[in-house]
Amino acid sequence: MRTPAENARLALLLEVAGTPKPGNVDRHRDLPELRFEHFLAGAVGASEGLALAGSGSPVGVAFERAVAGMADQGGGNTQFGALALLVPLVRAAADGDRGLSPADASRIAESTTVADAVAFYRAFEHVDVFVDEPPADASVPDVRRGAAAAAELTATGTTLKDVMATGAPRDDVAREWCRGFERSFAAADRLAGADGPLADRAAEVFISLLADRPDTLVASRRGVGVAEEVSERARELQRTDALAEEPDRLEAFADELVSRRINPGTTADLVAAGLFVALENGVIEP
């Protein structure tokens, strides 16, 4: 039986493996600075970090590992926001027993602490990551201190949770943290659902989540109109039944993502998400 970290890697590794998955780097698409293979690297780079989540380590810290050990690969940033998702979701599951509930999700986003806050912050050192522009009125510090914030953290009493939400109205991992991780254990149900290998099913799952709401990657680097306009044409293609009737349309909007460098990764951080959920349940098996 596989750990929850191996869980969480094979997570990593099918989701990346699916495709099409338009605006994403997958097993037939490269982007020009970020390739198939850095992700692949970069998931048995996060390796030692999700382990030590599995093994009871705070969230920050197995978060910060983690982050460390996949940016040591020479394309960047790879799998950030996914890890942002798996560290607490692998915490979680190696709690208790075999079986993991957004419940449980929620209860490890909830006793997080001002260190596990400072250990976020250093991990932005580790790796370059596109973060928007923080709010005039915002109740923390912007993430791009890093290492420098800790102080500041530290005088307000900042939680990790407490940083999550505030930065929960833009980002959807964020969001995740303070929801109960629903649209992870959504994707989860839907991959469950879902037929055939599982790599294909992350790209089906993949899909209906951009349907579902515009990705906040695009949103922040591209607007929003651009965001409700990927949304819009994921949409169209569910209604058409794009992936089993017309695969060279679908084929040609994500050819059409990459060459606009339009990127949904938050949306490829769900699904990572939702793979370990799902393999965690053991409600899918490769």
Second form
There are 2 protein chains.
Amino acid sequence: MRTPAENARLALLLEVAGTPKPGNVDRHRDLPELRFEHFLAGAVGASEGLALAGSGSPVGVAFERAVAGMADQGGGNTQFGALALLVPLVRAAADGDRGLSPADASRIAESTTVADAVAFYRAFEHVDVFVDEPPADASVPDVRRGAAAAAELTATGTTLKDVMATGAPRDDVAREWCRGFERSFAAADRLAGADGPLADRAAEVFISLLADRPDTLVASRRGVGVAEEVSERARELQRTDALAEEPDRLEAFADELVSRRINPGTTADLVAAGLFVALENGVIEP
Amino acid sequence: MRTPAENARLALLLEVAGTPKPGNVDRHRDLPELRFEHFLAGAVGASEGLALAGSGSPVGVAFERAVAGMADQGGGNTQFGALALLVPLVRAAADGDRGLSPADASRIAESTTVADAVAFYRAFEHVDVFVDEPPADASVPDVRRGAAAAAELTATGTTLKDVMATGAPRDDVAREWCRGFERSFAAADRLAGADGPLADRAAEVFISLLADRPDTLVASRRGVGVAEEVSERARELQRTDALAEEPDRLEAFADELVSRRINPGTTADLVAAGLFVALENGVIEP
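Having seen the form predicted on its own, the form predicted in complex with a further copy of the same chain:
Starting with the chain above, the whole complex follows.
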């Protein structure tokens, strides 16, 4: 019987093992400076922070510790977004006693404090995270200010949930925090409904999530147009059931995204969150 | 800074990620009933037992807990042998303060008790481990007796080191316990001396260890002749530097062993132990 923290570690590992996961590091693909083994080390490094969440520590403290541990490898940012989803979900699972629900997850999001926001900002100092320029009229400090934002967060009484609410329109990790982690739970349902080895299901659900919505990281780095193009391509592969019927086309799409350096990392984060929910609720088993 | 228990988890993950690792599950190969994801789940499941070793628990207790956790997945025995090496090594690393030496590891082996032996036998009840028929004149109980051997172990004052000493002539995991974990430390030196991503180094060192000595698991399951043939083939691939010069020949060898169901699992266990030593001593870094 795995603990919530152990299920979160396993979710991180199963996510990166799924292949093909177009544009991302997976069991069959490395990127030039970011390799499979960096994700393995990131998952191990995140252990202590995830364990803190599992034992009821504040979300901010657990998240900052998880990110600091994750960053202790040479590949840079591997799982920042995934941890921003997993930490509150692990905390919710640890608080409950019968399965994990969207309401449980929302309750944890709502209960976050200014101290959680301050720790979240500090986490950006441990690793280089790609983030957009904030809008000129942003109501919360730029996350890239890190620990220096503490005084402003405190003066304005800004909680971590407030920070996420501000980011939600442009960031699908923040959006999960404001919508009961709906896509994470949807991913869990899809994982449970799919067939075959879990890593294969993870790859299948990755494509389905990419088809649903443009990837946040792709939109930030490469523009909304590219993100929409990638989602349209995923929809088309899904329509033709390429995973089952034309695996070569899917592999070609994966190779193309790697060569174009298009990296749908936020979609991978959602798969990791879905794997966690599904493991935690016992609807998938390794 | 990873703890010894975290380094052990990472060693288990890097070991299975190395490819090609002829005959074994690796980043590119599953076996029919034993998949990559079972090894990921096994590594996560072993966490608590490894953490016990890292906090000074007796080797037997930590090992039994690690095996019970490892077995909580559908693939069966994934890392029993690796844990039989890692648990004493983690315990030795946790006891020391400046690097891990063969003498540290031997000290832990020598200090094991009858209670450690009893726990070791109990571990065989958690998972189906392939073991040879013991010799007719064996001086210790058949490990397959599990917990039922406790009275005999106690009556004869048999420690876990005594059990390993009896197994050493035919079992290269037990042999490590009696020779200062010499091949584990040799593997660590080779990993440090190799180039490239850690998973690639793990694959390279796997071939070199296989070339050195016939694999115990292959010898047990398929006979000494087959084990010697496999080692001779590994020597020949090493002589021609196939990993660098003729990767296709190495891949063909890997495919051949999978199709012949020849599984050099003990050699993989030694690679995991070598990865741990190298991580712990800071001579490799992910």
